[in-house]
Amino acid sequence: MEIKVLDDVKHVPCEVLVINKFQGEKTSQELANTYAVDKDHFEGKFGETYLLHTFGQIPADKILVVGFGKKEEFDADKMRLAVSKAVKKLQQIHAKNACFDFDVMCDYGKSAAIGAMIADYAFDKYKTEKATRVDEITFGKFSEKEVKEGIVFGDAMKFARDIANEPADFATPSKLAEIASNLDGITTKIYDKEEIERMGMGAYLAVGKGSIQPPKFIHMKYTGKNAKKKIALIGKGICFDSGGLDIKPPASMLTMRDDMSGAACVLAVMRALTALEPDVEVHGIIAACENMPSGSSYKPGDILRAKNGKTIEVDNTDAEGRLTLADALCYACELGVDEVIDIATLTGACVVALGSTVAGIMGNDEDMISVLIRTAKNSGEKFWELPLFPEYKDSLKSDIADMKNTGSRQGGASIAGVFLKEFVDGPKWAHIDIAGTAFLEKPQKEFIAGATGAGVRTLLNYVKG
């Protein structure tokens, strides 16, 4: 989809002119007022649509009226959802181009562009019959700067969704390393198995032992021109999670290609930074591997030694993500950064607690967590803080090591967070659990089923801010 911006689109010839209607108000087009409002009593409740032919009375062939709901309740979040609704309607009627002429008081260009690109997404790479798409849309009244930034965000989300939707035989640890190495404006270092061993990452290496795919530790770096702050972003990079020797049930394994959604998010964020040019130093870190069962797999009861010297008794090989993150956190803390944020499809417990619309967040600095929650809200995502009470650590106690890698099923998301905290030394730290929001089994709001690019918008806005 090509997205353009013009000051005035009322007189631009197009297939469909998309306009809005607030409840209790008229539209900007008399033709729509006559037929949609006066004749058919179209109220304009949020998300409702009304399509009419113009029969040559204006340059557009059709008018699509989108309900914006109550004017006092309208915001950037609803703009994104409304544009997404409009684009999906355009796809249904097989329109190839459209002009959007919204009568609103604020410049919602960024949200509008993101909404259009989310709605236009389809992962049809492996399908013979491709999805119906809109070729071109033109926004009127919005600033070009806002729309261009929205395009950067939307493209980053598409990039992350494509990677997370790819089957595991394509999106291997080596492929993630290749993608990272080819990012423009980013300095990338890839560590192989021997180098990882020399760095003492025993927890991470253990997880990848059962796979024929070699592990790849990825360190990307972006440096802003006047960088005063240093941030490390860590993405969980389990390219396929079978559960290891504690193997998952078949139904639970079907979508485990998405277990590297955190890594996909970090790759997408790093790729977008060169376009946004924030004055920050950002390190993108991924401990990529597969968790597979074989004769060489790590086993329940094994004792692993992490990079910081702490020992871990393997209670369950399907709690592998926190082991890879443990060593990645140790590595990040040694970089002298001010903040570390890890993002991961970590626990089923978080899905049970918060569902598929809210990600869990926890960490060691309340101010940082509050800013991230607020940034998520302003980005169209939802984060909810979960506690890291010391009592949760009791269930991780081991008789033969410093800790176990799993504890009680009760409070499982927080227990995983408490485990990760053991490997954070120095920087402010936040852990974001996107297990419920990263991959949808069925369509939800503006998203189709599949990968959502969870966290991309929030982290980009956070780094940019």
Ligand code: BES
Contents of the next structure:
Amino acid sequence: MEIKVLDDVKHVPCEVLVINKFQGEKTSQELANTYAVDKDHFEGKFGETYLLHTFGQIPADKILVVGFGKKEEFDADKMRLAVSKAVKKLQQIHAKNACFDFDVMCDYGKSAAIGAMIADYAFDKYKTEKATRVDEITFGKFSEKEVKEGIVFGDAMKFARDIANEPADFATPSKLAEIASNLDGITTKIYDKEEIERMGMGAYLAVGKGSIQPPKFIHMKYTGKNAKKKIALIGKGICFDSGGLDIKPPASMLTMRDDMSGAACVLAVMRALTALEPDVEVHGIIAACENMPSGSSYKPGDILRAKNGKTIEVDNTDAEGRLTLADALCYACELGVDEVIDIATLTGACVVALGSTVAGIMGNDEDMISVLIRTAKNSGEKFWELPLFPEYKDSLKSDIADMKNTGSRQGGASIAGVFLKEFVDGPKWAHIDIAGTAFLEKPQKEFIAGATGAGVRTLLNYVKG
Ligand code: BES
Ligand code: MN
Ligand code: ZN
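Based on the form predicted on its own presented above, generate the structure block for the form predicted in complex with the named molecule.
Then the entire complex follows, led off by the chain already shown.
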């Protein structure tokens, strides 16, 4: 879908002119007022739509009226949802182009473009029959700058969703490394197995041992002009999580190609930075591997030594994400960054606690956490803080090593958090658990089933400052 901007779209010939209606108010089009509002009593409740044919009375063939709800409740979130609703309606009627002429109080160009691009998304690469798409939309009223930024964000989300939706056989550790190596304006170093061994990443290395796919440790770097602040973004990159020898039951394993959604997010953010040009130094780090059962797999009872020297007794091979993140966190801390953010499909417990619309956030700095929560809110995502009380560490006690990799099922998201904390030394740190939000089993709000690009918008806005 191509997205354009024009000052005034009222008189532009197109298939569909999309306009809005607030409850209790008229629309900007007489035809819509006569037919939709007066005759058919279209109220304009939020998300409702009304389609009418114009029979040549205006340059557009049809008018699509979108309900914007109560004017005082309208905001950027509603704009994004309304535009995605409209685009889905346009797809349904097989419209190929449309002009959007919204009568609103702010420049919602960014949210509008993001909403359009989320709705335009389909993962139909492997389908013979492709999804119905709108070729071109034109926004009136919004500024080009806002819309352009929205397009960068929308594009980043699409990029992340594509990588996470791909079968594990395609999105392998080597493939992620290849993608990272081909990002414009980003310098990338890939470490292979021998180098990972030499760096002393015994926790990460153990997880990948059972797979024929070699592990790839990916370090990307973006350097903004006059960069003062240094941030590291770590994405969990388990290209497939079978559980390992503690193998998952079929229903739980089915979607585990999504276990690199954190990595997909970090790749997408790094890629978009070149377009946004923020004045920061950003390191994108992914310890990519597969968690597979085989004769060479790591085993329950094994003792692993992480990069910082701490030893870990393997209690459950399915708690692999934290092992790979442990070494990635050590690596990031050694870079001397000011802040580290890891984003990971880490625990089923987080899904139980918060569901599929809210990500969990934990960390060692309350200010950083609250800025991230606020940034998420302004970005159309939801983060909720979970605690890292020291009591959670009790269940990780091991008789034979410094800690175990799993503890009690109760409070599982926080237990994973306190485990990760053991590998953070120096920087401010936040951990975002996107196990519930990264991949949808059925459509939800503006998203179709599958990968959502969780975290992309928030981290882009956060890095932009
Ligand atoms: N990748 C999973 C977590 C997950 C669960 C992501 C559901 C997305 C949806 C993770 O590696 C895992 O298996 N976690 C275990 C940890 C347990 C063994 C302590 C879990 O949550 O069951
Ligand atoms: Mn697992
Ligand atoms: Zn996992």
